[in-house]
Amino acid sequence: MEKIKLPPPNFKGEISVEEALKRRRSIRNYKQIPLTLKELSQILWATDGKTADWGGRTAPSAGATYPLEIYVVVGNVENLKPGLYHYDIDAHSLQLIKEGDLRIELSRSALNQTSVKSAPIVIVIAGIFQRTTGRYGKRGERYVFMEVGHCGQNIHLQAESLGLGTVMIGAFEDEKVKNVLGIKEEIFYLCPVGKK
């Protein structure tokens, strides 16, 4: 499988956390302008990227069980072919899973929401409950959902600091999304991202 090393993330932004919080809104319409690989890299790192040599990440995880897997459906990113990619958190790189622009099919699986087919990328937050429930039992499911929320807020704040827009989409047909993407993990969020 093809691997793409992402540009290193920046650790200092142009706007404060407070300003990003004040500006944060759900944006569903995007300019038809491609994202850069640097912007994609920054958004993915913010979502659930590595922040410490021991494996700490940008989002807290109950007992460091890290149940989430981050994918990105690429439709319009400079110098990156359309397809489904898996974000390798440890290597800060992408692995091509499936070639081709999947946004229209994915939109159909998300009740025909236009933001999914028009955004240059759609971040897919998926996961495996067993990684957390294996330690915490049934209550671990709650912890997984909390972690998903942390990642969603990270995406919102990073998008805002980059002048991008996003919206958290939970309205989709799980099995249809899994079939479109060809993955087995549970699907929690679809997060279209683009220039506003």
Ligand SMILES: Cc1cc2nc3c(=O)[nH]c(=O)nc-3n(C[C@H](O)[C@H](O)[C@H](O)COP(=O)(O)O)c2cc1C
The other form holds:
Amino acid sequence: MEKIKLPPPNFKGEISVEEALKRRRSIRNYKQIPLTLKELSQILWATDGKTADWGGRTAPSAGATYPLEIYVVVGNVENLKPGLYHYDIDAHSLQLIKEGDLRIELSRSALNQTSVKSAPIVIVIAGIFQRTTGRYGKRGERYVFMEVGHCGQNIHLQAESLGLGTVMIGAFEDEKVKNVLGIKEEIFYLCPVGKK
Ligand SMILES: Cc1cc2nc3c(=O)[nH]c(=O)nc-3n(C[C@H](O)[C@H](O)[C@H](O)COP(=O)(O)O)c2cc1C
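Next up, the form predicted in complex with this ligand. The previous block was the form predicted on its own.
Next comes the full complex, this chain leading.
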């Protein structure tokens, strides 16, 4: 399947982390304008991108077990066809998994929430418990949920810095989302992102 190299992320932003924390709010309505590939690259890197040669990422991970997989449902991004993509963290690139605009079907799996169908992209935080429970047993489950929260806050803060809005969607039917996306991992968060 097709592989798309993303532009490198910026490490200097327009606002301070304090401003981003102060201004962050859940935004559920977005302007109907496309995101750029640069914006997509930046927000995916912030979510859980690579920050160290040994594999360290923007979000902490219990015992560096890295249970999470990041996908993005693309609906309206300049120079990128709509579809489901997997974010290859190590290579900072996208792999096309499924072609076509999946947003309306995805929204149906999430109580028809309009944020999901109207956003130009929806970041999907998915994962595999076993990577962490394999080391920590049942307690590993909570570690995975905690890690998901770190990624969610990363998305919020980066979105704010880019002048974008987002909301963390936890209300959806797991099996329906898995069917729409055609993936086997557990689904934790749907994160629509768009211009506010
Ligand atoms: C675990 C979790 C699940 C959430 N699920 C949804 C959701 O399904 N739909 C939605 O619109 N907002 C959802 N939210 C966003 C909350 O409604 C929002 O954070 C809250 O109203 C406080 O507003 P604020 O984020 O602007 O401070 C969720 C937030 C969290 C932390």
